[in-house]
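Single chain ahead, written as structure tokens, the form predicted alone.
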Amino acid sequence: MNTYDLIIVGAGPGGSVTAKTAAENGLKTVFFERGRKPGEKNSSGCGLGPRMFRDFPDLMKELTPDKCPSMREGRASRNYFINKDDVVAGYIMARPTESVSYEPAKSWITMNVYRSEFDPWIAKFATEAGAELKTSTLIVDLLKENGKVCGVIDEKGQKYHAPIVIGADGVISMVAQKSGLRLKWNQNQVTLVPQYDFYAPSDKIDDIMGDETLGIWWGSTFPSSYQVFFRESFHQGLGNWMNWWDKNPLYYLNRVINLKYYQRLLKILEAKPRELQAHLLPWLDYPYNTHTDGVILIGDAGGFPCPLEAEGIYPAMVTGKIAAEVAAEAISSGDFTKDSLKKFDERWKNTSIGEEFEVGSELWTIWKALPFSPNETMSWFVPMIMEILGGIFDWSQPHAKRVRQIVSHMRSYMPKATPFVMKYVFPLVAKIFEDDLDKLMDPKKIMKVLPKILNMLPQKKKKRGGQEK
């Protein structure tokens, strides 16, 4: 009989860290991968953030280009702002700022790799720790006795027994569905993300893009689009919640690709399209229903991607480690009930993941209303930002006069900007600084005063002559 202490469905980064931690805690552990090897079914790439290297130092120090040849360290990101005429109205490049508090975050933004390389690399740590990896095995159901979960069943009818099953099986989680924790996500909880994968010579990427790792294309006619560079390739993709699309998603992605600026970039990079990819991604303001009797959900299966930009690998690894530790304690005590496994929620809430979700609703709401609402918000936000950032460098008028023109023009954005700030920005600021609200001015008073200040500014500047000598 296939009997284990712990069964993990899924061998992505979250599942592998879960398996590694469980094996290190003395549990007889098995984790399942439907492909012939971890990462085989995932052709996409990803960005690994500095927190992974801070919180999993012994593991991540082993990640080197010889292990993941696609690996590319990125020290800068570029933000492109595209107006309603599909013209790049301006862009800003950014690097880690002076307030960043630790290495390697002071040195780079992301470490980009392909999942087809990263997933098998990280799974090896689990097998070396003693976990058993079963590949080419699709788990299709949970095994139950007297209504309680006691294992899993694969597509061939093979049964595997364990008192606890951890679902690391992604957005369409069989474990979540069969355990009754969730039948499916609501349309405003899951996003559809299509992307193109391009080949480009590494020397071209280095010469032209320098140390850039990430590009964000803030569109007025399409949802925010991301560009991620690897050693010899890059992705261009975009996404939005399932209840948003009014056209085929490729219509919007192709608007990015067909930008005149983007076509020029493809030409000088000598880039060639290789593949069209698409995936679903849970994007919630707060995780819920993450455990029940004998079951814990981690990573995408539990809805843990970051509420702002939906980065999911780090949350999967953190929640996987915690789930394995909670499982080890439950097995030691012989208590596999929902009440016992609630330690999982208690512990992830005390990590940086929990801190992120403390303002999850505010982050999720403002992001959904800004870069993912191109017609409603970005159509005025982009020209407003460019008016502020770009207008001052315009030589069409004396600089003092140009500043007055900019301020005067900014008044036209107030009818849309003011309610947006009131509805989305101030709730976020208030939540972040809730312990210091007594030190801040009333946001409503600020918004009432701001238009008055703009109106007080003079329309014309009085001429001033030089003093006679």
Ligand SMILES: Cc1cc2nc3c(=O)[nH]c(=O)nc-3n(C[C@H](O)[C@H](O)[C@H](O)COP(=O)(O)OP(=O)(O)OC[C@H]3O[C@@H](n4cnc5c(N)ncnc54)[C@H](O)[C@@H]3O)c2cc1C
Given for the second form:
Amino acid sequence: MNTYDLIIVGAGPGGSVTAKTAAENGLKTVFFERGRKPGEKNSSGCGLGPRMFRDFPDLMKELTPDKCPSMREGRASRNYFINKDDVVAGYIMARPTESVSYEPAKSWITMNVYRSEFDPWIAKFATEAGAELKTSTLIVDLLKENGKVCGVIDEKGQKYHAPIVIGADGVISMVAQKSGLRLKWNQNQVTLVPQYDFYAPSDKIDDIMGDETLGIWWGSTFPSSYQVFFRESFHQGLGNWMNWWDKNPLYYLNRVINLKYYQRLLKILEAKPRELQAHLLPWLDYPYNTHTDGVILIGDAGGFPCPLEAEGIYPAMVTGKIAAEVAAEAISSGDFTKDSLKKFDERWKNTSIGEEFEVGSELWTIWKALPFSPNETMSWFVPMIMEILGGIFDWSQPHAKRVRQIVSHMRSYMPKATPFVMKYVFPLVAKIFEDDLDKLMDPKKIMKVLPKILNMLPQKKKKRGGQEK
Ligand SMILES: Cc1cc2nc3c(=O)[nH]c(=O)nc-3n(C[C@H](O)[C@H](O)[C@H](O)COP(=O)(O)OP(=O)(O)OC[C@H]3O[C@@H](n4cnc5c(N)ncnc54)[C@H](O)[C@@H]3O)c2cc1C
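Structure of the form predicted together with the named molecule, given the form predicted alone:
To see the whole picture, the full complex is given below, headed by that same chain.
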């Protein structure tokens, strides 16, 4: 009899952590994967952030190169700035900085792995904990009795029963659609991301890139493009929200590949293109509608990728763990209603995911308006940054004169930069420092400080007899 305590649709990182947690909580659990094995489509999403290692230590300490041979640390990120003539006008190298407090994050930014290795690796923890994994099984609908969700049905008509179904089925999410939580994303909630997978010999990557194994290509004429290095390969991709594209997305990705600088890099790395992939990725200012009677959505299905950088694996794992714990409590109380499952929302809001989404709208808005607005913001942002960073290196004038020239030239950016700062930067800063601003704006404090400030201002000398001079 196909009866379970909990059904999970999807065996990505989110589904596997859900299944593992549920099995550990004593639930009879099944999780379904339409691929022949988890990670079969090798969807990108390959940079693992340090938060995963901090919050899932028992699991992540097991991730070693013998389990995932593609592993490579992304220790430093090179930010290339490309001008409107498709010339790399300059770059900034970024490493973890002095203020980083989590020890491992002081030496690397991401741990890069292929999903074709990572997803089966993480699914194994769930099966070892006792969850049943059914691969090559496409779930096509939810089963309902008296309007209530009571299981799922696969494409062959096989039925599986459980009082709670967790949608861990990624961006398209059949569970979201069939439960009525969401029919489809709005075009400004989902991005399309084409990417090339290149082979390159590992010794070439070591010698040429060193530990600069992440790259961001800030384009004036294409949306920002990311580059992630693995042991003997790398990905180059770029994306944008569905309502942005005016041309085939490949046109923009090929602009990066065809940069002279990029072609030189391919040549010295002896890189060969292997595969072209295209994926959808939800990218929201806030995850709305994440649960209803008998259903919870986690990870991409629920819209949880980070509102700034779309890091999605960690949120999928965190929300999966919480969903399994909430499901276990619901099963022991026998209450599967939306009201009982709202604990899911209450709990993820108290995690670092919730903290991220507190400024989700501001982060998402500024990001859309900056690296994802080529020809608009980026057309003045790139030369402005290069003027600041590189302007002084000029041997045609005395340096003091050059500084005056740069400062005077910077004024020409003000008509564009000022509205941008007012519209996007101020709201973000105000939200991030909300509490401090409240303190600063405290009327009592202002009244206390104001006289001191006024005393510091130049005073008009009094005339004899009390009249001003
Ligand atoms: C190009 C790109 C780059 C990215 N880079 C990063 C990155 O560097 N770091 C990062 O953290 N995140 C990144 N992300 C995001 C990350 O890939 C996702 O957020 C993450 O995979 C979400 O995990 P998930 O378990 O929720 O869903 P998924 O990983 O999408 O897993 C869903 C699983 O469900 C299966 N499935 C779907 N429907 C059904 C069905 N009806 N029946 C049975 N099985 C089904 C799928 O086959 C899949 O295996 C990137 C995404 C893209 C597209």
